[in-house]
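This document opens with one chain alone, in structure tokens, the form predicted alone.
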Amino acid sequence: MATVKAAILGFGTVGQGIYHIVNERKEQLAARTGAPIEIAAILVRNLDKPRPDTPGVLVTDRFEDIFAVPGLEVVFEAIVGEEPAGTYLEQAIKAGCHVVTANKVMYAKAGSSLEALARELGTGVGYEATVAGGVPVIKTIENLNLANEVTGIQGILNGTSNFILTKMRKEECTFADALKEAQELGYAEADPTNDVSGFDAFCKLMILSGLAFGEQPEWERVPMDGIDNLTLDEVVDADRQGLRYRHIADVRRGEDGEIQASVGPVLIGPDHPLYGIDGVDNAVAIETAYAGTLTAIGPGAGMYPTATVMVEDAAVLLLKHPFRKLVTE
């Protein structure tokens, strides 16, 4: 049977998840797309670093080796950092490959240019995993845009911040203590600045803005606040009044036609759709013209939630676009 050749750029937590899912769901993917997907090459930074066995797969630290693979059709990008990820994806598209990414910072900045390049060259871009991990927010908004109209979006888009706020409220612990536990559990990085400052949620919001409204607001004009200035007294006092602080990213088109956005802690009551979202979960409340408010909830990160939607993106792209470089074994 003909095989779709794929490569993974980066073999950390998410990259390994992609590898496992593609191999464990090989028959299912073949039945859905018409051909099995085979991981043919993996790009790593350090060849000497211990990693799971990948028999029969080219493991290399040279990006140029990836495109020496005959019939390469799909490139999964799971690299941390804006570059070289953006450059790699641009080159992959120019080489005629579909690309799938989870890189929110890179995609918030370069997503529109990558999509335009892919349209020009007849390939596709999958980016569901850039926002809310395993929650199918991108697909939902794409479907709503067909006949409905998205009028506003509010989301808890950073699981680390939500975990910290939940711990502070439920256990009456300080921000510092809650952050320390988040780091010990692997929910927060050693340097948690992007999470607790609001920048991670901001980048995800910019991606949603571009998708829902066709444009992003001027970045420097978007108010962005993190949760690191919230005190325990403020969180506990709000809870005693039946209110909760949530770190909410909000975007909508104003009456003047301008895109309005904000990111920061918001005090909400039980009638708000994001009131009950605790722990590391993400949630997005999508306000629509004809269907009211739709709320999607689920894990915002992790090996399998993120990797699963990336493999799903690849399958969708292969169904949308004719196979061009199938290799017959």
Second form
Number of protein chains: 2
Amino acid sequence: MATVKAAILGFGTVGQGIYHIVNERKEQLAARTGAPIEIAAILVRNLDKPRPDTPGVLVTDRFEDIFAVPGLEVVFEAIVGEEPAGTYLEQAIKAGCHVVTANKVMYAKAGSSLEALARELGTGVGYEATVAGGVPVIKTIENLNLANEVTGIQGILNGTSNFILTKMRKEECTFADALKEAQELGYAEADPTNDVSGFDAFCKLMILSGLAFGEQPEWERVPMDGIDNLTLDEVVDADRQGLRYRHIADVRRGEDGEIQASVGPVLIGPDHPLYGIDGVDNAVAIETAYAGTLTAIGPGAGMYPTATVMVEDAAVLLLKHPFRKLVTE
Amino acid sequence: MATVKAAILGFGTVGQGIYHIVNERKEQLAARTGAPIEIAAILVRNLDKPRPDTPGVLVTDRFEDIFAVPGLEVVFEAIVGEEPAGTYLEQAIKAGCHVVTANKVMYAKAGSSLEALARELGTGVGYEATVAGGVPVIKTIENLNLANEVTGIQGILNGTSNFILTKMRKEECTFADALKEAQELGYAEADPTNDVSGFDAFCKLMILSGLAFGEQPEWERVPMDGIDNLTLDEVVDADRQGLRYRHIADVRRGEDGEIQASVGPVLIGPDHPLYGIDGVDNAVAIETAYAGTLTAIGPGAGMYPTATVMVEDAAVLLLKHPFRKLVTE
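With the form predicted alone done, generate the form predicted together with a further copy of the same chain in the same format.
In what comes next, the whole complex appears, and the chain from above leads the way.
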């Protein structure tokens, strides 16, 4: 039967989620896109590390082996860190593959050049998973771009920060204690700097800016603050006044035509669309010219939420671009 | 220059919104889809009724005149009531046109046969505007259908009912007084039966069921209740306990494989995703197999929110289907 050959770069949590969903949804994907997707190869860093069984799949630690797969059409990238992920995706596009990524730091920097390269070579790039995990923010803005106009975006884009702020408010515990619990629950990394400093939310905001406004502001001019300087007293005082600190990433085009963005804790009242968003959820309020404010809420991270939008991205790209490399065996 | 010819059936609030947006966004639509859309003809019921100026557009009260437009490719339907809207759309599809509708009663009944006809004839149907106005619920579920699975849907699908419930709770006014204000503000029709009886939400729920589960439950087996039997005492008592009545439409597949649906007021607590949705907004919480619960919130009605998703639908259909009828003048 003719199949679409795909590879997964990186076989951690998200990579394994992709493998699982592609196999569990094989018939559904075939019915919706016209052909089943087959994971033909997986790139790992360390071949000796234990990992789930993947019968019939080439597992390799050499990137060049991935491209030796005949008819490779889709590359899922689920590697942590900017490089070599960016270089791999560039090479994948040059090899005529669609690429799908969840890598926000890499994509905030290299996204527009990868998209331009893909456009030139007739392939596609999927990056829904880079912003707000399972919440379909990218596709919503892509649709708004057709006939509406995004005038501003405000988002809770870092679930770890929101979990910590929620816990500090509800349980009156310190930042350090809340962070510790976030780490124990697997929400925060061992090194939580990117999350609590605001850099993770910043990268996602830059990706949204590029999509909604066609450009990013100069990075060094964007005020960026994390939640790590908020004291328990400040959070509790706000709560007594019916207000809440939320870590909000904001971007809009100013009256002078310049993009204005900021990332940091903001004190908001009950009328704000992000007031009620508690815990690890992400939420994005998209202000539009014709449809008021549209708010999307959901899980901002996690194995399956991230993996499922990556598989969706691949399906959308396969539907947009006629199959060029179906491999019949 | 080559243009896509479109017609608008019905020139009330929504029809005028479509006309306005298509003209205001002409360049954007051309850049995104490959050719500008031109409103070539408008069907009105009464030619003598005053209406905005539409220079160069054929305005007619005869449906056959619409199809005399050479190369007509898109038909926007913004007529109130089931018929003749359904018949017109069927004829439009048979004439090779893409159709875009906001007509929920008609679409709940005839949607699946219109879609089958369009599929057979190679055209497309857009119906995002039938459910939750400007909130992109249909497109979100279409994407989830690719590789995820909707397991349940709960929605506040009637803005008028939500406005009335919000006002009763916040201002402790009776149902009758709240309804009167909704009518004065233009949220409720002169005859508000469909809104407050639950039938409007019911029709939207049936459309969502068809999309998410591939079928609708038997209509007469779905319990349907409106907000018109709720007393002020009940609403105020609930509020004092920290609970809220929301008019919720719910659909899911039961363990026996049967679709289970209900429409009516439900008492919910602060942990429910629809607890915080006040006023005329609509909100839909979509429960999924892989991405937890995704909630989308926004304006459920209104001239521009409804019109803009209809123009988006047309753009999506034009992108999906190669232009077949570009008219060069």
